[in-house]
Amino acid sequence: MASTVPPLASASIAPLQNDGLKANFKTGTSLQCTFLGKEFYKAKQSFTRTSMTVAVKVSRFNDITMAPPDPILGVSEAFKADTHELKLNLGVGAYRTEDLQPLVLNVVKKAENLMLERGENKEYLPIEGLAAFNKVTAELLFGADSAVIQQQRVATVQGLSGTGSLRLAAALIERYFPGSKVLISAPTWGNHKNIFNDARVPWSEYRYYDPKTVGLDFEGMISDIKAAPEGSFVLLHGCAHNPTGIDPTPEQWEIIADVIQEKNHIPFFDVAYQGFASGSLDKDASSVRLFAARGMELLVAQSYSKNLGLYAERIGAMNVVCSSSDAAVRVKSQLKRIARPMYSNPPIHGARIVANIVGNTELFNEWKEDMELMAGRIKSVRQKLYDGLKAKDNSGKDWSFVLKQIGMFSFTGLNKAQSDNMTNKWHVYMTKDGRISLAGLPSAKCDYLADAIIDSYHNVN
């Protein structure tokens, strides 16, 4: 790069009186100034004013461009700027009460009180995290009596929620499976691609969403998994697929497992909604347990942001199921090695909350009731939205896909222009792929949302 001469900025100053600025000069002669002990001005003094030239360095960061706004978090910023009384934020996936307020579960408060009563300290955790947390989270996922737990074939490390856990796994793939490709559903959670891009792990998409049926393109999915290079990693959403809310049936999960085994692929689950989708921890973990029961080696990232409302605690885990306990020990050592220069060790507060709740029968049962209530509220507004769409739309369009989807999200089938209409005309904020978060929808606004969807679908190309 050719060298450049720093531009000079000129300035004019009054007679020098600041104690930090000293000068020796005679009228009409050159001036050398010392400021805070450094000589860097040359100037000419004329009567009562001094003209100076000041060398200004060009920033070495000038070539860094402005990053685009996050497509999901940017929705919240636009929502905050809107003053319309009927505005709705259905973009960010965070649970809200009927009054649209964030919810801190009572069981979480009880677990925190236990921590205060015990007077627990804030010392560093080991690199792999809190041992009590790692134990209960693996058992919660696979079942305490599962073979992989009993045979100690799971390498579990605490991660920085789901995102951080996925990033650990991506680094493991890049280091020990160089050149291996990760297959990602089309569409998928927006951050999946960012994670693998930053870890320099190649990825490609497999068909998942069918816009004609607003359902699962199962044949396309199976065809693309079969066509992938042998030994690829197949990223699967354990339950409540984000963004579509469309999950395979139990029978379809069996076929997916068959194909992955035949191709010698490695299943890689992202489990962000266990217990939060259906209200049942066991039901929402059934896909993962199916693969584990077949003796397959697999990766599973977990998050407690949604099911315990611990969004800001950044609490999750990375699990690697291996064919032997010896392999699990080695894998865990390498996950720790990756974590050490990345963030050294994970936070303790959220880990203790999870360990206290899952490890206490009374609190655990209360948590399961809380999840049933949260999942139940989402199911209720999903049903009410469908009822409104069906009653208000006389075109004969089948809106039943709304009921077939599961979890906090619904894929409306609206395109970008129609989604823009939802925001610009109806003040409904959502992602541009047509995804809405039903967790942010109160019952009282279901009819309003139905009107907005019908208008956008029928009146915007």
Ligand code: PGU
Given for the second form:
Amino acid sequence: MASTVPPLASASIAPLQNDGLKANFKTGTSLQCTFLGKEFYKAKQSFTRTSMTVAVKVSRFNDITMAPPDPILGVSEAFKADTHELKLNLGVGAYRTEDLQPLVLNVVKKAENLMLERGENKEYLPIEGLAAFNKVTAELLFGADSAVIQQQRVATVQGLSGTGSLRLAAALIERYFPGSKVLISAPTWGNHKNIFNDARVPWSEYRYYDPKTVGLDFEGMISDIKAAPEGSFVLLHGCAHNPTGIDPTPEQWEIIADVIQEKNHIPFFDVAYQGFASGSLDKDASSVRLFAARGMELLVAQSYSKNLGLYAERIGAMNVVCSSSDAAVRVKSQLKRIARPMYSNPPIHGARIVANIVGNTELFNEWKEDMELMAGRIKSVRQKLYDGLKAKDNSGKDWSFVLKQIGMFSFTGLNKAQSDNMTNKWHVYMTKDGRISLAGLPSAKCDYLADAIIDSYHNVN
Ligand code: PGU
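Please give the other form, namely the form predicted together with the ligand, since only the form predicted alone has been shown so far.
The complete assembly is shown below, putting the previous chain first.
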């Protein structure tokens, strides 16, 4: 509580006022008493001064400055504070229904019911997580029949969703590849840089997005990967690149793999949208599988936030593909060693959901249908937004990039001032890099969004 009295101020003994006032006095001997009225002070005679203990007024945390809001999750906080009826949150990549409600998949509810029926306990998981989850998650990624699975060359540990899994891998790099650099696409998901900064892993960017073509700068990408020091880690988005929505073609993936192999780099995939890009789990894993089939060693972080809608369950995995099963066992032991002092062991609920769904043919098929539904809804609003932009904008600007992009997002090309206009004038919340999450867009708002984009693009510099 604010006061002008300095902390631990000394005070001479004031005459007793028998008014019932509560007081704390501290003597030099630490002898103190609090009382109402009658007896008020006990202290050794030799002491001439007492000090009055008052609440600490100057915080020890005074030098800690205010952290900036998170560029993505901070947008949701700002959205909540806006009371305008037309407000729209296209900031965070989280799926919403046409009624703008978060969606808990039916298949998830069924898996949770199964768990309740079985009356499963809440014992600690092992450090590496739920064995049944680790098995199905690696199989879902690489294919159960793949050589890497058959030869037991994958070290898989359950992680705290995609972010936590990436952070584990970053710690592994820092410890066992000191000084090695991680190459990150420009642009990328904003948290990638934080993760490697936090783990003290140096990183640099490779060219990815070409604003002129609103497409992939493939030549720039290849030449930057070639120019990096041998043995660098190359961070690649498995599918549905965030924020651009632009993925390499299968032929381009082959060339990327060639260059990475030539340079002895280590591919490091971030797979946060398996099934969400095309609607097919297998198709969306094809980039990772292409690298694994070449016999390359690689890292893959997985997340079930988007494809199963398990955002808050924090369920994902870190997979390290090694050239021998022996190396995989050792790598796994070190991943566990990193996890233990950080969070000890991961939560069980989401792991059981995934294990129940992927391990059960009926539920697994139901999940695939759910995913097609979600991916389909996003595709339909993507089309509707494009139709609105094309119909309303007479300037001749080509908006077809909106249709070419895939996944949850559209990278609009709006700059910071234009994005600010979207929010301040139109109450459309989005990240300042010009990204909008189409997963949060209902059909009924596509025309409104098209108006907002056209106004911001043409009337703000
Ligand atoms: N990797 C990429 C490429 C992502 O886009 C995201 C989430 C993650 C990993 C991590 O997701 P987890 O929930 O930890 O599994 N990106 C979203 C979600 C919001 C955020 O920034 O965490 C987004 O809106 O970009």
